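In structure tokens, one chain follows: the form predicted alone.
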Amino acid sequence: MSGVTAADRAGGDLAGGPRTTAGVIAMGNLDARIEGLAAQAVPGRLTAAGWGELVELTALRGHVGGRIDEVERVAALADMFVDRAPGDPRPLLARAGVAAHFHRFAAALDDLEAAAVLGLDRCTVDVERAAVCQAVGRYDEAHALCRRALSRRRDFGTVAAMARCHADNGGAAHEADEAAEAETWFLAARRAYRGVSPFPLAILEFQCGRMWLVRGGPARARTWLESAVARLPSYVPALGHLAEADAAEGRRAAAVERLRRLVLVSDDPEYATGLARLLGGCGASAEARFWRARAAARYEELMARHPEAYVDHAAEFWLTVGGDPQRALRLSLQNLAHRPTPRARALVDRARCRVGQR
């Protein structure tokens, strides 16, 4: 339709979506539930189901708040959960999720297989395995697993998994068609949602917004990300990507203001990196150097503890504001060996160009 942009159409699709609990109330409830479960854990009164919920909710709070230290605590909780319920598949599922988060993919697959042997339903196993396959560039295998999960159960979880599968398909021959297909699945997952918690929907909307940013559609990304933030105003990764959309659309001051707020609440160096880049580009050199140094120190810490998970982010940092393209090339090659995806190859190509190898 003449005069109607893609972002307009996305906004129309998102208008009148599922109503969910106010984000501030939901975050308060999340904090209270975690505190209650943790209090039961100290004297040893927590059930296996309670341990599973504690791991799941703590990981959720870490993601929403952009707190890497909280996700690291989840790893310790997940190990304790496995020790306390060795015959239960749920601890293994929880630990597989943590391992995948930190890109320890072989460990994640081992735990998923062990959970399947203990009786975890195959649909859940397929969805989780699909996510790991996507992360390492095995897109055909991920797609087949998602199709099989959908044939067993068609609900929010399986439809959302198919949406993510299309969104992350870096090997698609026609990327624009693949993005449109992914958005169709994201919208279908949204319609399939039957709960009132804002967390699953906000995360879904964030994932679609991130896809459009990666594929060069900042206006369409903004529509999805703003919907996520409307549900959860303190959703740090969504706010961070909104800053990226701001910068891509030339709203540098708005992007800087967003990032200045995020670096105060998050320990993820991604935001300090973005802030240093933007400030350096507008002449605020002293402040840019401060945030660059902060990001560099944090990447050193994270690479020492979780090299697989942060090697690509660290390579991007040293390739740009970090100012060490040789180091970026070494890290990008390390990343490509671990995750042979098109995005990893593109990072290697950029690093080689910077050091004059192409």
Given for the second form:
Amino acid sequence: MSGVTAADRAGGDLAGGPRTTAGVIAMGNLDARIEGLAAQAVPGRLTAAGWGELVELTALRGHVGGRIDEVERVAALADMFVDRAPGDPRPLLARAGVAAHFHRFAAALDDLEAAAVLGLDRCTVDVERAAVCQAVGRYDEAHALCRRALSRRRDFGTVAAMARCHADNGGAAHEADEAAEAETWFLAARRAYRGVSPFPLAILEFQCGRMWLVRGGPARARTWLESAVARLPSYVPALGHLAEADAAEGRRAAAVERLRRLVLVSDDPEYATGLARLLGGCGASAEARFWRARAAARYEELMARHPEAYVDHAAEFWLTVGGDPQRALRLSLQNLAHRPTPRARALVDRARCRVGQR
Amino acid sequence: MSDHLSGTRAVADPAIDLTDLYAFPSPSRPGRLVLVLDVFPSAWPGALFSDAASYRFRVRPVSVPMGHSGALFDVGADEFALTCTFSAPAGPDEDGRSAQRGTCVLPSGASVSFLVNDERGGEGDDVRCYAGLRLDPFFMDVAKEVETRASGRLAFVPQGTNPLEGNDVLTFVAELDAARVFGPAAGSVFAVAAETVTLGPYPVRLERLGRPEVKNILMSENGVDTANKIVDLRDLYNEEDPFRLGPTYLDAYRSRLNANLGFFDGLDGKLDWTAQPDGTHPLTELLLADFLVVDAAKPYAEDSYFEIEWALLEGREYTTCGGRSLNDDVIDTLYTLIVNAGHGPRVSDGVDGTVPALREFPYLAPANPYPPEQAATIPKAPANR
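Given the form predicted alone above, I would also like to look at the protein as it appears in the form predicted in complex with the partner chain.
Whole complex next, starting from this chain.
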């Protein structure tokens, strides 16, 4: 890509980046802004832009706090928002974001299409569509959309979208090159940031860290994830992935310690699953059973409410600490039908091996 | 809404979103100038200033040419800045609140330190500072203003609705002895702008603000600017130096203002402003010099906003302190200016005020002590949380 320095290509300056508002201030301000907007919504004074912001910020708080219930609340808010402003593209954009979060990809694309018809700018539409295409394994299409968005507007949002596109490209022929290319884009996005809010940068750094974990680079992942956590010390998904990096690097006690804190604040069963796995591996079987049961119950709830969104994580759970590979195979096939990505295929293969089909 | 949410950058971070700027002689302490900048629309208890940005007043002496209608202000090169930065919070205290400390660096290099939300503020070198949560003094019928622009007709009603009623903002207030702080050579008439800027070795201007509603009404898209029909110029405009617009986008700003000012002029069915043959509107250059102009030597007055500019346009001597006070009905003034140029009845949005400002430091009314509860119509988190 143009505008990338040799130092970036060599992977220099991974830590650091622009100075942002202290996490404790940013989290307090996020709460304060949401409360202020919600109070305005009471007497019906909230403008369409205000509704959009309320939806977006509540979703942000749900993501950062690892709270699935908060994102569920956002889904209800987004529906209300669409009802109140049927001629406005912003509610549809907000609802598309929530639908994509819960892996209702067709609904997300429908809303994006409708928002485009109502005048939402093409660049935003392209970036959002690209995210959906990536999620279902249509990487070439996602890449083309990101390129088009970049040709229209080169800023933090479009450069970050290209970074995510490379990071998620599970079909890349040369995975190592693709990861390096993605990291180059992540660094470029960080340089393009013009603001002091820590949220966009912390999320960007989290995404790069997650990529390195998936691609087997825990040390590099740690650098990015620690930067994200330095910006937002209570950023649950980043802390959860740091626990993964700890475990991958053999620091089991540190990983257990992190996960023990996360299971108390998050309702995402992924952390209980990880904790049960680690505890089971070091002989703490009673506590492992407790967290296994907690995760199982939560996956049952989530699968009942959002089957598309949790089918892959649930399959992973039943395949490992859940101890029901037949169920894992059924779920992994369901997942593959919904989003035919290399990761989904790998999950099916692992499940087939476990049940003796391969 | 004045300058609330003026661009995507402001929306993304309320702590740097400048909502309003005020400059007025103190009503209780003659000779002292009060500067106010507000950020964080619809703030709630717990809201704090960013510790990664600076909040700055920029003040330059200005002279007002007399007897030459259509002239521009003569802005001096000397500049006096009051720059406030804030710490990461310490605490929390017994109420669960975090204490944040602010430090305002004065033109002399001295500084004034204070605690956020401490009504006593801090004082030193003839400057008194306060920062904290207060009632948002801005008022307007937002929905009817938006409808006016969308429909191309004056949609205001006699009894309008102020959707900001009861909303709070974070404010930074500086009260100073202008003659002592800026020196007697600076005179008494000042151009005032506000900025939020990133801290660090390569500062980036995040927001800047002079007159109210330049961005959200006058420069906001309304489809009549054929040169830039769909481009939102506000973030670019925010990045500009208030006292020296860069050449890159200047023609785009001019085009937008010329087109939109012509649009507003026609809202009452007649044209009161005469554009030049090239389409230049008589207000465009004056508004591009986007700062408040206040005479600190004149007594405090309300509804004096834009009076000095009016006098300049008419080639007469101004009579009031100008600037902008907390109770000024700037929407009525602005709409009267751009719709009928003062040739007809005052255009009103039907909203005439909110809780009146205090006449004593820190001047803004206390924060809404009874913020409305969230309604049942706002979905709650599921019970299993």
